[in-house]
Every structure is written in structure tokens, then in C-alpha cells.
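In the form predicted alone, a lone chain appears below as C-alpha cells.
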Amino acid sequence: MNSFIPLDVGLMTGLIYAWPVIAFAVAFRVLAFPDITIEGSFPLGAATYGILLKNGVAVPIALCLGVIAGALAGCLTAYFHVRFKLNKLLAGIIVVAITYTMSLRIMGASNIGLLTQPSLFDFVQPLNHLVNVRFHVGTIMLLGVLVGAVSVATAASLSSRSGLRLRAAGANPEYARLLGVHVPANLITGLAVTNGLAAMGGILATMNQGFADVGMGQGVLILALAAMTIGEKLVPEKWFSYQSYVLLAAVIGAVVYEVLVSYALSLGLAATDLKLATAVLVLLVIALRGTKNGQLFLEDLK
């Protein structure tokens, strides 16, 4: 095999997959909320950009609208916690039993094939033929560009006056409250966004493999998880502000990870030990890191 396969099949999906990544990790690290809606908006997204775009509608309006679809599925989530005061992993759960639903309803089955439809890398395929190895250039290069755009402009919206009130809401609720900031509906505009990342990624994960399915969302939130903790041993926090480490973190977590499972992959592991392979890592990882994060994490459950 060509030894060039797994690293092109690597950068592809960690770029892809870094978007609920990112999702996952500014709710957690900025909200402080363990979000575990991820794993239904970004299957709900591609549910609803497929349908959209088997039924004609123009590749912009769809991806946007796929993307408004994880968006509410963050504000549900949020508004059951706020509202009804439940645990923020009940809220979630609940949530994603009802994207669950949806999608299917959305997409009329378990899956849509989009083989024939148009989509965002068909700009760049030209650029695919650069090299004489298979490498997807014109692909990457898209992916890295729309990551490093989100990350600059969310790293930006975290540091701007807006941003302040949100990163107060969450790492200080009754702080934040005396200092007359609506925590509830910034905690709904927080999720709201960061699903609507996810669901972003699971449009992009649509377009690159062709079909959208019900059950894209499985496994998600452990990947995120490993990706993750890869990222925060792997990026020096003390070179960056707080939320550029997080963002760093996130996306190089990704990569690295998808790049380590494709070689796994290459190099004989079955398909099937994969979520196993991914929970041990993430323990290691976390062992490695000492108790710390795995204490504050599991605070952050209760």
C-alpha cells in the first residue's frame, strides 16, 4: 500500500472531524457545559442538507440550513437545562434521542446516497491531480482553509465584548449574574453555536463520503473526547490565550488522531476494535496527564 493513503485518508477526516471537535471542546472548556449534543446535530445537519440537496436546492442554502438545524438542536439542549433545570447530560441524552428521530423523518430512511449531487469539493478537484501520488491536495487545502477560518473568527468572537459575557456565563454563573449578564440566554446562543459547528462537520462528512446516515453521529463524542486530550498534551498552553488553546488544541488533536487510526488501520487493526482502541487512549492519555483533568471532568458531569 501506498505509504502516502492513510496520511491523505488522515488529513481528510481529522479536518472534517475537528469541526465537533471544536464544538465539543469550547462547550466544555469555555462553557463548561459536557455537551453531548454533538452526536445528533452533526448527524440532524447532514440529514437536512442530503434531503435538501436530493430535492434540488442550491448547495449554499442547503449547507446553511443544515447548519441552522444543529443550531436548534443546541438551543433545545440548553433551554431544557435552563428551563426545566435538568442534569446537562440528561438534556443532551434527550436531545439526541429526538435528532435521532428527525433525521430519519427528515430523510424519509437511513441513509440518502448524494454520489451524483453537487458539493464544495467539486471546486477543487482539479487540484486533486497535482501530484503524482494519490493525495486529495486540492481537498486538504479547502478543509485546512475553512478550519483556520472558523477557528480565527471563533477565536475572535470569544475575545470581543459578546464573547466576555459568554466565557463569564460559563466558567462563573453567579458571578456573571451580579455583573448583570443573562446567563441563560447565553448559554443557549453558546450551544446554538457550537452545534451549529458540528452540524457543519457532518454536512463536510456528507460531501466527502457521498451519502448521509442516520447513524453518523455514533462515536463522535468519544472522538472528540480522544482528540481532545490528544491536542491539550500535545499544544503548550502557556504560548496562547486561553481560547486559541482551546481552538489549537481541538483541531491538532483531530488531525492527530485521524492520522494514528488511518496507519492503525493500515497497518492490520480490525475495524470493529476501533471504539475499544479509542477508550483506551483516551484513558491513557488522560493517565499521563495525571488526575486533574479526569477530576474536573467528572465534576463537570454531575
The other form holds:
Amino acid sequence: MNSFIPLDVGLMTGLIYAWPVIAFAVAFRVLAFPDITIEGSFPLGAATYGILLKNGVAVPIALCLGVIAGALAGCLTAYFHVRFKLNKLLAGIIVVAITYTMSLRIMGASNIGLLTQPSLFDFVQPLNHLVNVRFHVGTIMLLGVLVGAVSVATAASLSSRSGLRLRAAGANPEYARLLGVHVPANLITGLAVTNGLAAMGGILATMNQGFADVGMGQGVLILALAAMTIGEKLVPEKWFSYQSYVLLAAVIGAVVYEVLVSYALSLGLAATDLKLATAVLVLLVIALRGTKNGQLFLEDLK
Amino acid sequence: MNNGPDIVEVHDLLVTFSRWGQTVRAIDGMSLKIPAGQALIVTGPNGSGKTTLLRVLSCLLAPEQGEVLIEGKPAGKLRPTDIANAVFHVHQDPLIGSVPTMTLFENLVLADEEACLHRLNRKTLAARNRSLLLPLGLAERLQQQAKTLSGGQRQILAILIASLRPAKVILLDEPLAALDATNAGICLKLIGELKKLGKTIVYVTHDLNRVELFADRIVTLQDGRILSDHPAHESQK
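Please give the corresponding structure for the form predicted together with the partner chain, as opposed to the form predicted alone shown earlier.
Below: every chain and molecule of the assembly, starting with the one above.
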């Protein structure tokens, strides 16, 4: 039965980290914005949620305000890019630095414990004991439903008329301007939404682990890149609309990556070597994508 | 030549660029009036100011001096949405004229303001867009991404998109450059249909033979100035 434990852990963490992966994939693939802000909005959402919860604010309100805090970080990155013509990566780096201090200031410490606080997972705790193995069925189901709902909602939004305008602003800004699309406003809106999603991932991670930590965003970017790359390798693009493909690849990639990591750790991979292993995995998958797609991937990063 | 009211007016236009430390007058005191529904061909050697003129007319570039009036209103005072509803620019590069990651259906829906106003449902839109693509040989590609099309097909899509826009003025910057004869023929047919729709066309080209079917007037530029301006039939004599 012990062989199920890494699967249990992998599914839970995969469905939690699917949020920042979706955020990164949508920003990167739909808005053509390699947004590293998720590394800051993820802990910022967690910090805001954690401190509010600690001060007696109800879970739904704390959750909404945490998401808004992440969204504001996204707005700031997009604003720096459109207002000061800052390079997309540089704008992200600056905002990650800002959010680090913001998270510390908000929490008043580098971490806060929330083990005794209520969370969304309380509602599904009874389900976790239904099966006579160590498997968090209820938690996984809740996380799956949340990720599924946000994926369907995002795909539907990106297919709507305003979603098409947003996609045009990202994929072909010169053309979007010809259509009267306000490119800066769309970019700011887009990154607000994606970083709100990343913040939601941070909040769910906080609920799951029982504490918020200022350093919990470290490694989220490389994780998102790895998961997106794996997902895009696994999901056949021609079977889906572009936006569904991006979202599905993000979710599947996140889950597969986390399950692989869990099994690798259970088989003896040292936690200290995890980032190196991830980097090798990303390079391997990019190499396996084939020359044509590999080149496209590199061009996108410019 | 069409004698409708002037839809575009350019008065005493001056646009300069700095090149190798020297000021170059890309457009030098140009004045031009374009009546509604006219197909104006702009020709001239490289560096004569053709593309700069289109960039000024599409409000992508503000002149240092002079005035551009679109439907009697100063272009500089128009909001981006007003400009988009008045002027549409088809670039020489086919990749600029559509969104690569969108399907042809999505590209057409995005451009089609009229369909948006009438709140047409998805089924009606699909039927409408399929009928638009059918004579162009692209109906089967309706649900495929624009990036899967060839350069020529992308340019056909860009000109089709221009026909769906509410803009009364369509600017075409050497749209047939680098297109094969088949795709160029389809593009020319589409441009002819733009004219039948009553659109005003400003078409920049080096190749006057290709535009004789729909051209009303030919303006030749040199060194940012108008060298000649005459009805198209005079040049065919």
C-alpha cells in the first residue's frame, strides 16, 4: 500500500501547483508574456490569506483578498512593461523583488503557522477516511473540481469576444491595434487574471501544508516551465482548441510532474537535488520535442 | 474616376526621419484628397514615401507638420476605436494580418463587428464564415489555426478580414509582394470586391499591371512629394 503514498502526494501537490502552471502557461502561450511574476504572486497570495485568517477574517474573504493581492502583482508587472517599456522578464524580476518584501511585511515574519485555522479542505475531511488506504480522496476530488472548473471557465472566457481581443493583444499586438483593441489594458487585465490564479495556488498550498512561508514561491517558475513542457509533449494539440490545449497541457503537466517527483523522492532522490533533476527533465523534454518545435519554444522566450 | 465627397484629406504633410545623423524628409509638403469609394494607387521608387504615407493615414505615425482629415475629422483627435472603425491597414507581411494561434473562424469573428452587433449565434457565424471562405478554397480550414496556413493564404485571410471591418478606408501596402500567381489572383479578386462594397482603397505597389482592373487614380511619389497624379485610364493609353 505504501506505493500509493507518492501517488497521493503527487496528485494533491500536482492539482495545487496546476494553478501557477495554468497562470504561467496562459501568460506565456496566450499573452506571449513569459511572466515570472508567479514566483512572487504565489507567496503573496498565501501571505495575504494567511495573515487575514490569523486575524479572524472568514476563509472566503481571506481567499478573495489573497487572490486580489496576486492580481495586483500581475497588474504591476504589466504596467511596468507598458508604461516604461521595460523588458517583460525585467518587469517580472522587479515585481518578484517587490512582492518578496510585501509578503514579509504582510506576515510580519518569514512564516506563519495556520494548522489550527479552518480551510476549504475541512469540508472534505470525512471523505478522506472513506477508503481504507492512506489516500486523500476528498482533498484530491475537491482540488480536481476546482482546477477543472477554473480550466473550463478560462477556456470559455478565452473563446468569448473579449477573450479573443485579449488573445489578439498578446499574440499579435500590431494587428490588435488595427482592430481598435487597447493592447496595454488587455495585457494588464490578462496578467491580473493569471497572477490571481497563481495566488490561488499559493493559498491552496498554504491550506494544504498548514503554514504560509515567504520562500514558498521559490522554484514555482521552474516547476511551471517543466510542467508546461511535459504537458505540451503529452497532449496532442490538434485534438483541441488552442486555449483548451494550453490549459489541459498545464494541468496534466503539473500532475504528471508532481507524481514523478513524488516517486523519485520516495525512490531515494535527495530533496537537495530536486531542482537539478527538474532542470535536466526540462532540457530532456525540450530536446525530445523535436527541432522544429524546440526552435519555436526558444523563439517564444526571446 | 469616382467623384464622391472626400473621405481622406492630407494637407501640407511633413514627416522627417533621422538617418546617419542627417534629417531625411520622408514626406515633404504633400497634399492629397481622396474621394469616397475611389481606388487610389500609390507608386514610386523605394524611399519615395509610400509606406510612410500609409502609416500616417492609418494614424500609426504622427506628422510633424500638416493635417490628416478622415471623414472630415482631424486624425490626431480620433480615439483608437474611431481610427479602427475608419481605417484598416493590410500590411505587406501576411503574418501581421491575423492572429496565428486563433482558428480562421475565431479570426473572422474577432474582425466582424457587424456580426457582434447582431449577436449572431455560433452556428450562424460558422455558416456565414464557411460561405466566405468557400470561394477562396479555405472552407475546410475554418477550424484550423491561422498559423497552419501558407503565407499566401494568410494574406488572403488578411484581405478577407479587411472586407469584414467597418472601416471605409482600406490601406494596402504591397499586399501581393512574395505571393504566387494563384494566391495573388485571389487577393486581387478580393480587393476588387472591396471596391464593390464601396470601400475607399489606397494601394501601394510597384507593379501597375496587376491593379489596372480596379484602379481609379494613380499617384506617383518621388522624394516624399507627388510627382504625378492622374486618372488610371490615362496611364493605360
